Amino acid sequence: MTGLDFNHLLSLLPALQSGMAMTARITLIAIVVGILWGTLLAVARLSPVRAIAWLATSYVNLFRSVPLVMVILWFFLIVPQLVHALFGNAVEDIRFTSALVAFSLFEAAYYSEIMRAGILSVPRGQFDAGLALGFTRRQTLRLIILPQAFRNMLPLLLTQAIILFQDTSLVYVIGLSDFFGTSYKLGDRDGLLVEMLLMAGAVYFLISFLASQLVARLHKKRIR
């Protein structure tokens, strides 16, 4: 090892940005797309119709028993077949879009517990005062109990972002250059693996941990 100097690491900030964007697009995509997926998750889960319900309970079922890895391959060699069906060669970046569905179906589980668990923990008073007042079953649960949901479950919500923010470190079992596969792949073209991944995973640390302390923040203020 021949140590990591500043000069060096100030050559590398372009191609660690462009991979921290990656990361970043990954998370946010994924946080969106996952929060709506899982909260008709568990809206299906709740409904009295039990072929719905028993539906959204073995996706539910199927992705929290699956290693997330694996979810990855799996889209990976699936997605490419699918979109060229569909649309040709107008998609360009194939493993992007790959991980992008990965990770929001897998994540939009378990969002699905945590949306799960705001709904039943809003008083059924709620829903029936809901009921008097004229709104159907539907306006009742979208303007009275979703948004009590929402923010009972916000801290959970954003825990699981943080959670999804370090796991996006897998994409590089498909070649995508996130933060992580850049730092790597830079590291081993200059012989400074052990660095890389040692500053990797303080960027990760740091990052992470930033964000657990304004989501104790969050929590110490709702529970006052």
Given for the second form:
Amino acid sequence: MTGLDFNHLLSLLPALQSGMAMTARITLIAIVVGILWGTLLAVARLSPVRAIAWLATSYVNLFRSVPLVMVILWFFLIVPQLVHALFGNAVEDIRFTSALVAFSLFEAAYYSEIMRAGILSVPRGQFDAGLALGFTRRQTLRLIILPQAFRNMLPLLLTQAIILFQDTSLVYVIGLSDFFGTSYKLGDRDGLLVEMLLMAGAVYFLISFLASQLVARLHKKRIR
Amino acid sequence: MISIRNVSKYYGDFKVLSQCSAEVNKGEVVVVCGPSGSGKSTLIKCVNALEPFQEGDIVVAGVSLHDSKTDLTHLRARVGMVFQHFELFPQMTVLDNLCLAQVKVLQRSRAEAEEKGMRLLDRVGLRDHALKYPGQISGGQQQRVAISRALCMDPICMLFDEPTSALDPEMINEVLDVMVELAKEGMTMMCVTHEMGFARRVADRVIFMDQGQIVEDRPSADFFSAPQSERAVQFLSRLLSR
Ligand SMILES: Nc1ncnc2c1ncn2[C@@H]1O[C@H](COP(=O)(O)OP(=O)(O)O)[C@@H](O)[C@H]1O
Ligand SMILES: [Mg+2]
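Okay, that was the form predicted on its own. Show me the form predicted in complex with its partner chain next.
Full assembly next; the chain just shown is listed first.
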């Protein structure tokens, strides 16, 4: 493996950078939307209204029972047809949008499990105390319960975010140029596939490892 | 002020409260006692509509809880409640605990809320702890903050559910002192407590509960000098022999 020298790698840097930017964009947006939608789902699952709880539970079970790569493909294949059927016009490049939607909806199922555990970790008395002060149920959830649930679950939420970061590499199935996809294409083009994939793996490893070290440290600080 | 009328409550087949009736008049202090599991917490939570009940009615300040037109949220904002485990919000400072509902529920300005909060903290001797978090102060101090938090809402009456039973013995009095002072100022109070010294000093009446029933409801002097039911006699002797 002598083909990938430092100077060559340097020349690939701009392309790799924009690949990493794509990875970061998908990761961050999916984290934010996934947590928000997941939190809503968690609240819905704990709703006293049976129908709402059932719908939310079904959603979560559905998304947790299918492989992520299929969800990505489905959204890529179905959404344009749907748009076409609905509006009748040709659809431009929706790879990025469909990936965002797929990741957000998929991750929300996992985040909702975490947030549900978080909500249940807050003592019932806190809810009573909120109501007793004159807050509505919704205010009590938003102002008192969810902040505590979020805090209690922060290590798990971050761990899930690291998994999400790695999973974004699956967008290669719809030909999106994220960091992994870019590395693959450049390696293929220059006949340095093995070297580039090793390099990409090392970068994913380094980022994930450092992030999980950070989470572990945060967790330890919390427990003390 | 509080009128409990033939209230029964079930958990499935289990009857937690059985035809309970009692009155707490304006300015009165009523102590509720009885063995653990007798339904005291359930009863007091029903008064604040934190627990639903199936039969009977409770009327607070002229408002019926079973009337579907009653705004329960609004009613709860006017009734103060203090819990066994304090239930301060751990993610906020003491002062924020006192201000949050004033601002969000009563629409007071932040400055107004803080001023009121500091005044009430001062009263319970905790002005210096305003910017600490609940986890940084003792249990007795937390409970005094919790009482102040309820008082910030200018409640028409106060409910206490065993406010001292989670406290170390040396901290019980600092909380009871605040409650005694409150009683002397004329606050209407319904207190679930086993602190019989407190009951003797300030309670107008004592309600004794057992197995979901109100067994006795009498002026406190009478209750202590001559409890009528066998169960109350047993309960008192067990309390005293501890
Ligand atoms: N959510 C619940 N579901 C079923 N039973 C309950 C529930 N809450 C309380 N109980 C039962 O109701 C009875 C009265 O409880 P509680 O009002 O807490 O008694 P106390 O405050 O006098 O100790 C107890 O036997 C308790 O086990
Ligand atoms: Mg109790």
